[in-house]
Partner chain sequence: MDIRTTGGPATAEEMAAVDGLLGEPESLWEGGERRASDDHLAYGGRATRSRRHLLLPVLHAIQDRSGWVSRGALEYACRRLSIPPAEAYGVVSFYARFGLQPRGALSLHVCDDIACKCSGAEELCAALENAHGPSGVVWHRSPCLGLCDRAPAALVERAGMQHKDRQIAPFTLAQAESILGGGAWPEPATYSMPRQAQPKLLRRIGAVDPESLESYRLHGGFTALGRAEVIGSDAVIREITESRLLGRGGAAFPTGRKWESVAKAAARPHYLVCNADESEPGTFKDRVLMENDPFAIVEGMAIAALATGCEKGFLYVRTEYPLARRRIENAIAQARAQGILKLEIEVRRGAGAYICGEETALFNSIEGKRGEPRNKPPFPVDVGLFGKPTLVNNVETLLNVVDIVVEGGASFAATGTKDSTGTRLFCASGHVTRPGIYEVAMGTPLRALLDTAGARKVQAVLLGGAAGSFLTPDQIDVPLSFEGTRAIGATLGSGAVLVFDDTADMKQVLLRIARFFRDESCGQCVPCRVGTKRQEEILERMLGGRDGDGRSDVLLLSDIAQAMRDASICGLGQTAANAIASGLTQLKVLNV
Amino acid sequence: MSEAVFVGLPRRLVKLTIDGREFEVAEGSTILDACRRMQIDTPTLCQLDNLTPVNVCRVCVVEVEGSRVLVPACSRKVEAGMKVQTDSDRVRHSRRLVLELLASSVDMSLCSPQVHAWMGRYGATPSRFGDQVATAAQPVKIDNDLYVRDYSRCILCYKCVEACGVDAQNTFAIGVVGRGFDAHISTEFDTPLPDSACVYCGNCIGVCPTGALMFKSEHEMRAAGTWDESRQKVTETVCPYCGVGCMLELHVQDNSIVKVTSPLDHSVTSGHLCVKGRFGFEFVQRREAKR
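Assuming the form predicted alone, can you produce the structure of this chain alone?
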């Protein structure tokens, strides 16, 4: 006879009003959860479903009646009777300014098309700050054979730090150091990456939204002008290295694997992999006949 599995008590529903419409969501949900249930497109840069919200990008802010300041939708829990506005003049002004400040200081050209659509929706024009603004421009760091770091694209969303920490890998090889415009991602004591605690799991790459962290294979193909996502196919398969059962997404272009990811909603990986799962695909390309 099989054992009964306790799945927990059902959560009560909380009624709130968003943009004039009443809605019910499960207690403990965030405002962002509620917005997504109502199919309200809410911009996010630092939020990811498999990471703990850190509230740093501030593009998801909404207006809550009775609150002095705009609140981050990604972490603010819903409350009974809460009245939320997601598209007020105050919200639109804040989102536009955040996007403008980010795009004026870092290279956001490799962000998803959705991010560029948000910039268009809110009328963000980073060029209005002029040509002499301070930027994060710096040389690309290439110090290993697996991935490169282009911090001129880094928006300090903290996703890589969270993935390296308690949310996934628990290696704690990187963190945010410095203050203000000097804030940046760094290893412990600014140690060179090959000498740091990094285990090259690549989970930081998997969560980076701007291309600041990138497979070396992708970086080289982009530099050569051969990277073309429209010609790529994604095939799911189980990682062959051990019995855990991690799901891999193989990105294939011209019959060659160019990078590996994992589904965020997979019950085993939650989007995270180890060094073998993410980078150990080179053996597939060794197709020369043995003599």
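Form predicted in complex with its partner chain structure, per the form predicted alone context:
This part shows the chain on its own.
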């Protein structure tokens, strides 16, 4: 083994064609990377830059010449000479159906505006399957002071499982349980979080794209009608606790911290925190009362 290969070899460029335009990207990039570089808006639900692609939602599929089926842009690596179509009838059809099928089974109302824009773009009409269809509707799980889990919103994107598992926290408090339409996210034997392995790092919440996982504070503010993202300001700072130096994003509304996240691209955290960094901010705003 040679030493100090840390500089990373300069990556070769690969030439491919997307929607008729030739483009060069670094070897090892995904089709999604290439699309983003070319400003082609590509819907994604289960992809996140700080997680290993699981390619399960299939909303990002594209047509690759020579491939019998569509391929997921988020995980498929580019190859020299690849010919990709991102807006063919087949692509539009599958993207539409994925969004429709999902939205017919779970409550996607708290997904980002971007997701709603994609639904509009592909003409997704979830109601067309009828109103007698099975859904994931179920009561909200509130079993601790920090998290709320509303699995009637869960699209099973696996992100929380990845964040709780090998991609970051390695605690594995939750996993995918059951199979087929009954597959769902759960602790072992559906045990309440306080009896599970959960360490409340909040990294699952940090990656959840649907609002299925939520900080209890946000849940309560939403219930009270006081949650207002337009009035929130996000400031980056460093966690006040241990010496690792995690970058925090403090979401502040009315001079009060309402949520804490971390930037996905920060070299220290990759977007992941621990319970202290995520929730340990209360002291700073309880001082008034104490003094």
